[in-house]
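For reference, the chain that follows is the form predicted on its own, supplied as structure tokens.
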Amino acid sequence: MTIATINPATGETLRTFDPLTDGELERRLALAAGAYAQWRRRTVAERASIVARAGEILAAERDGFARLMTTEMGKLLTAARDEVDKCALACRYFADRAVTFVAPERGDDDGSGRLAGEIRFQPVGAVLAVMPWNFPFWQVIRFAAPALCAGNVGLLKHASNVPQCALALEDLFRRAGAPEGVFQALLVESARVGGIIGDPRVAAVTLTGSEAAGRSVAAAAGHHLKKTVLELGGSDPFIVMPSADLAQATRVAVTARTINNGQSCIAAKRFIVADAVADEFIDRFAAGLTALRIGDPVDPETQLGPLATPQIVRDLADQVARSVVAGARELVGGGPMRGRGSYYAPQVLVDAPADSPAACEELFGPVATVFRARDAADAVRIANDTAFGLGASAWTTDRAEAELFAESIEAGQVFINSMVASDPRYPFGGVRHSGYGRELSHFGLREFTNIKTIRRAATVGPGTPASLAPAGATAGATTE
């Protein structure tokens, strides 16, 4: 697999990289192990100050980092700047709260005074992060900021088409003051990930990517009994009911489908609209998508840039073609665009059969599938008729409908009258084929900690701890 920067707006190869040799990889793993032995002994406040400094560097050098993302994977420059801002915010958030998030908690005791309980949150070691190209800074920072604050060290295996982003992130933490080995980018082929997972110096793995990648990483980690957190994308529903502000819902729907040029795990992909407003919604939605200005992602007037690679264009076109063969109708015609770059014009499909790719696979690009629902209950049925369960957006001003959607949609997050978005303050992740585990918030920080129980026994008599007293002396105690 080539590790290279190929500008998706032009198709030009700008820079290539040689993968690490086995010897170089060994040195980096040894360095991580040594760094962890020292890093974990630093106070939480000391570790947090370095993460905070990383956030300051991100804010100060925002435009340079943004341009690098745009060059490597085609993100609109305006969106890339927003991504850097979000990364800086996350660094500040975890730096400000790390001491609280890992502070020991007092456990409930049995009321006898003989046993006192405490819960501690301690680091586990080197965490391997297998990260995707679509949010090349944000995906990494949302893992790294909490993991490093908790006392872990990071090993980044980034996507092969964003190597300069990977190296920039390694340099970011170095310049922020992290000791050598605390955060390293590993420029290696995907085929070598299994071997890295199996190395005893790697304690855990986090991956954001495809179902296939998730299965592969989970299998390797499971074989070696190592903790994993997986975020595997989705086919998020976007529900519109008759009581919704249709104009607002439609405007957001266009953005929700085309955010990051349509390449977002939490982008809305299946639009489920009540029969009463379906025709009007479809007309407005189709008009909004076809009006988008497609072009150079650096141009501030551009609203839709290229897809990240030519292969993504081919895969998306194939999914659409197979859906049409299965019975879906193409309401708005688009598809691969002629000329340089990996551009793809928006498409809207209707009447997609339940077993067609448009209904049951994740479409990673500006293709929307619209479904009609009889009522709120039918909308929930359609929303849940998927193997995924990452996010969902529902638009209604009816309180009962809003509660039905919040309670009944099977997803990691449900947004009412707003677009799905990740936020450092709230846990992020999915269910079913969208993965397991959580990132962000204190839940995310604690995913890669040893949640350790400590029980201290008071003395029963001189030199006799309660744990050694005769049976029955500590009523209510159990062995597990």
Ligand code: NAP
Contents of the next structure:
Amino acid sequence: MTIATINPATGETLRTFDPLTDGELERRLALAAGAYAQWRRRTVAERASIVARAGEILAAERDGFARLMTTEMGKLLTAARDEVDKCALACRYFADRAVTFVAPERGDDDGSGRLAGEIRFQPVGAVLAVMPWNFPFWQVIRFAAPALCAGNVGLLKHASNVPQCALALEDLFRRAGAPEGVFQALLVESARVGGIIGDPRVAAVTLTGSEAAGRSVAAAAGHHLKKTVLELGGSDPFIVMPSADLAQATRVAVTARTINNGQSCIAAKRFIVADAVADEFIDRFAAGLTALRIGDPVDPETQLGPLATPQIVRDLADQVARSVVAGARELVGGGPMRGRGSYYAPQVLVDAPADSPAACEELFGPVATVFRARDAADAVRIANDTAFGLGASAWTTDRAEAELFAESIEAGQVFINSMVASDPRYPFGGVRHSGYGRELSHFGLREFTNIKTIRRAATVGPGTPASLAPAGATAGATTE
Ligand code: NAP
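Mind sharing the form predicted in complex with the ligand? What's above is the form predicted on its own.
Every component of the complex follows; first up is the chain already shown.
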């Protein structure tokens, strides 16, 4: 794919970039290795202060970063500003918590002191982050803030349609005070990712993206025996039961399907509604979707902007067409819009057979599929009838039903009477084809650490090792 900025609202090519030459890539990998040797010896508090500074710059330059995202991938400017805010929050969160998250833990010993144990969390090296365009700042920051605090260095291979976001993120960490090489953006094609993974100076890889990219990256990492975290696609269920506040559930359903112009991994994609309220839900939901104002993502009145590329429009229309051939009915007819830009009007499908694309593939755009369920158990059955397992949202005021959904839906996160959202304080990730590993919270930070066990026989000598002193006392100590 060409590395270029093409405004999805107009189709205009604004800038193109040459990929790195092999020589330049080699120089940057060497720089990362050199930077890691120094960075890992800094104290956690020093590293955290640089991440905190990055958060301050994000907050101070919010509008510029937001406009860059909107220009490159078409999200609403209002949503882009929210995304920058969330990035600043995550930087602050990890900067505040890093010392605690990597503080050594005392082992679960028998108390005799004969073989006292300690667990340390040490960095692993240069981590390659292969990232998608849909949240071009958030996806990168949620990897980089914890990884850098832990003492790793970052190599970003961003999606080819957001090169200026990639370069802005590299510049952000440089201006925050990160030494050269600690966070680099590599403008390379995806075909070169396997080679980078194989480089001995790269310790691990995290990918957020499609199933296909996940398979390819995991295969290369597996071949080279390197750790991976995969954050892949989803086809999240949104369940509505008769006891739910239908007006609120429907309003949120419209937002949950169309957030980020319908291009979010955790957007609700399959709406599973109890028979008793299905007709009313469908009427309200369809009305809400068709009422959305479609237009220029910079205009504050716009509620649905363009999709990120013409190819995404074509792919989505093709999935809908194949679903209709398979037996689905188009209740609200939208689809690709004529004129400039990659606009797509919302569609609602019903009666989608279980093996049709609308039921079993991820629809990455404003197309909703509604299913009817007999009862809560049937809703769980439909919700789990997917290869994915990222998020789920369930609407009910019945406690037993809420517990059934929380316990039985096979997903990385289940939200009751609320839309699925990521939060720096909580682990985020999927099961099944939605990937493995976790981002955010201390679980995410520790994914790219060497969780090292140290046992000391009594002969080593008395006293508490410095690394086991109370957390506050370790704030200035290195993690080594
Ligand atoms: P994508 O096509 O898989 O691209 C994601 C990244 O992977 C890009 O940097 C891309 O580079 C690279 N890539 C693509 N194919 C590759 C390959 N064979 N080997 C190595 N790298 C490869 O996905 P996308 O269309 O950008 O993003 C949408 C997908 O991401 C959706 O499925 C969505 O659900 C998922 N997603 C998941 C999460 C989560 O947290 N679980 C969050 C956001 C998005 P190029 O651009 O150069 O091709």
